[in-house]
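First comes one chain, alone, set out as structure tokens in the form predicted alone.
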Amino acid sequence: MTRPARPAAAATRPGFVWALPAAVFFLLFAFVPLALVAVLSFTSWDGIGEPHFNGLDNWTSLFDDPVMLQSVWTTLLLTALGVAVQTPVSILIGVWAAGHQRNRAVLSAIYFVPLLLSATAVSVVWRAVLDPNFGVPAQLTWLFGDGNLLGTKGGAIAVLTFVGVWQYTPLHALLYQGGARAIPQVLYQAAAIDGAGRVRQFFHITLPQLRNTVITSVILMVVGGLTTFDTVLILTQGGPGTDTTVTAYYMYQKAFKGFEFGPGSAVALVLVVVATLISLVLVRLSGYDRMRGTTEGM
């Protein structure tokens, strides 16, 4: 009895060996460092000598630390503000950039320039632009008062949100541009025949077709917002006081400024767990793990 022939797709499917380099890379540069951080979170170590095991001392003191709890809420606030502002702006710009307007390509290229800059360079530039002594706020005192936008909690939060939106909106707009261009034009043609204008086409065709792109973009925003560090380091340094101290910056303060690597590792582990849980919740609630194509014929 002859065995049935294997399907062509199964015969050419790559084996585990093809995934081995990526698996080794992930093991060495993600899993092993994370495991070492977990071990350090149960020790007392100043970076010199041998770490000393101290049980749950770091964890008990961490959850009794008001700055730690405040940093988590500040991180969540900045993340929520970033998502709330970036999402509609990115959708509008991305859908516009996907069209055939005059000079669209040139304007899109100019707008996407911030995407090419590092977060450090962007923060340094905005730090100079918003300087209360010689920056823009100092010249427009009728609008900004004393000009010290970073001197109040509300002003500092607003600046951090604005700088994040200014730099990362082009990335998400690019995602929406690609998604909008993948929408079959026959849908718009049929809607136009039925008398639907641009606004109705946007809400009844474009947005539903961009659902998967919206989910992907929001997840990227959330992960990026939860790990914000360099912008806070350069613009506010956690101030005024501890009002803009996010969890990643608090970890830096504990470990690399206070030389308390045990508590700093505990903060880092909390950040990883919170980011992972929020990402999993978003994936489950949004149906990201069950995404299907929304383009015609799929």
Second form
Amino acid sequence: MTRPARPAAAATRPGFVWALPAAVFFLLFAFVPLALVAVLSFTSWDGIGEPHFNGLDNWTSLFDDPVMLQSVWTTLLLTALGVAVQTPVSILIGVWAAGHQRNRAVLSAIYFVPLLLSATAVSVVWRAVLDPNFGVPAQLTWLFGDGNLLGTKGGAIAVLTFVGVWQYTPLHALLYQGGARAIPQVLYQAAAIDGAGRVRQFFHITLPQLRNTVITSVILMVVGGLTTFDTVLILTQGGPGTDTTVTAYYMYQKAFKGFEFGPGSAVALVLVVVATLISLVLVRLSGYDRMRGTTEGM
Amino acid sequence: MGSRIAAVAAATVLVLGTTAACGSGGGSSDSGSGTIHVLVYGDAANKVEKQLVETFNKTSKVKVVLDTIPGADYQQKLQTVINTSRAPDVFFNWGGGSIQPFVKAGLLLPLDDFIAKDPGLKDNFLPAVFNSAVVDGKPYGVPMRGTQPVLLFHNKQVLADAGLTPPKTWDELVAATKALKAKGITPIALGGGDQWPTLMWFEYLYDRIAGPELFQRALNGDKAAWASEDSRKALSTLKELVDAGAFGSNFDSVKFTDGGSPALVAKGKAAFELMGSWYYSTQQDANPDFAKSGLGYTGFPSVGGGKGDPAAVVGNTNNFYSVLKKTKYPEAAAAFLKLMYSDDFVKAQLAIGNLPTTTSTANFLDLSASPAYSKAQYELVKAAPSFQLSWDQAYPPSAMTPMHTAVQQFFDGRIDTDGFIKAMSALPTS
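Switching forms now, from the form predicted alone to the form predicted together with the partner chain, please provide the structure.
So here's everything in the complex, that chain up top.
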């Protein structure tokens, strides 16, 4: 085979130097800390003296630790619940907000307010609202019984999911709004001529056209879900017992409340490994790595 | 995404903590210029600490620089700076387990020499309080704020309406909870969501039934202490109270820290609450009228057949100043510590609502914002044959989370007596 001496494609490619700032930044703030955590996970260190290597001690005790395994399952459960509830709700709101109805702009603006609030503030407010003696549950005893929402496993997980949905649905609705706006109107016009109603248009045009947006949104939700921390810290502190101790919170408990930085680092690494595996699977399954435009052939 | 950023930040800090995080305060004036740095927990009480530093600096050649660290971050920041060149000379702590790791690392100065030169540094403080900063037989701290014993608070009106008087014995307390429950009132408010309020019930029942020695044995590493007969008796006594519905059923959804459980008592929906002496000012802030006329308080009831002295108390004994071994000016540090038993110190602490633990405090109790309450507390602490430091402060920091989990699960019925004994025996003790 003969090759052209100067391939045109290579000439227009940006040089390596362009990637340098980002690469250095990534190396310094992501890779170096990660490597240090990996080293720390083989030491015993309380933050006072020098770290001492203790071989695999942290890791063996971690695998014998029932709370560790439980925390991974709790994290996965909360993530799955978040995705399952947020996706349909935010698609519906986003598609609605992409339309041209009356009052749409005003209602959407109100709807996006939760996104502007800090997760910490949101958690504090919901805690007060859900107080069993003076909050909403005290008024709706037929629904909430004795109001022991945060004192039971099911209740605490439901509250964490609900608060997460309340806070982050606007972000995903925003993504879907943008996605829905980008769908060419001709598709709907053609479908209308063919006699397709609103519901049919939604399932046969809108949803398939939003495929890439769904992938993006789900990946954001999964990453957010796996690193859930602030809502747990404020709403449940991992309780009752260890029922809502997610992995990120367990790391915090070990490292920053117990000053066991070695075991804390090991927990952090487990979280990194689990999150990496999940994102690899997601990228593979969704075709994120070879994402194509949805307007091909038009 | 806020949650993601928080977790990434936490992970970054985790590794950068070694080198980067170096606390607050002017590092530039550290070296050899005749200053000692005093690190304190940043809150409203800093007013008094600033005043004392000013007094001290007027006469002393070596000047004190006060560095404050906002409350919630204090222990973390202290842990990261204490073994660096930016370590303070004198620092605030909670005695007991909070300084034990530093003592083990050989960082702290035993105060024996200071006390030999000025016995007042020991004798002018209530012994039960002073002793909670003694580690391995050596004193490491001088009390520097107010004591916070745990008391049994009650709503006077609710008790009167039910024809009850404040209980002096455990049996009276149990009888009172039955009478209140029959009237549809939650007998005892509990902020179980915070976990540490639940722990207070264990601290008192173990103290009353087994005496302070059992916990001391356990803390010294004798794991069998938790499985002893007295330990089982304390647990079954407590379990009976929980199962009788004395705390209601939704206590784990209630917190003290967000005002949930104090509101129950103030509004008459619950009768009792076991809490540290700061409860009075909590109620004063949230429900001033109730604090003034409706809030009653007693010591914890005696338990029949128990080995513990009914006059013993548990709680936070006091805060302490400890001195680092490598300070360049130990004489100046000693001179500064002497101010902690001065009349000015006692008056200033009383004025902001703290109850200092000097022997001279009794002379100034009338200056307190609420003299009757201060007197009752002071008498209680002074008469106490022992003052058990809160368990989660007595154990090293790594024991705190598993301990809180165990007490919560025991109250929830998720673990039984054997499960609790197993969890407590597994706590790290050194």
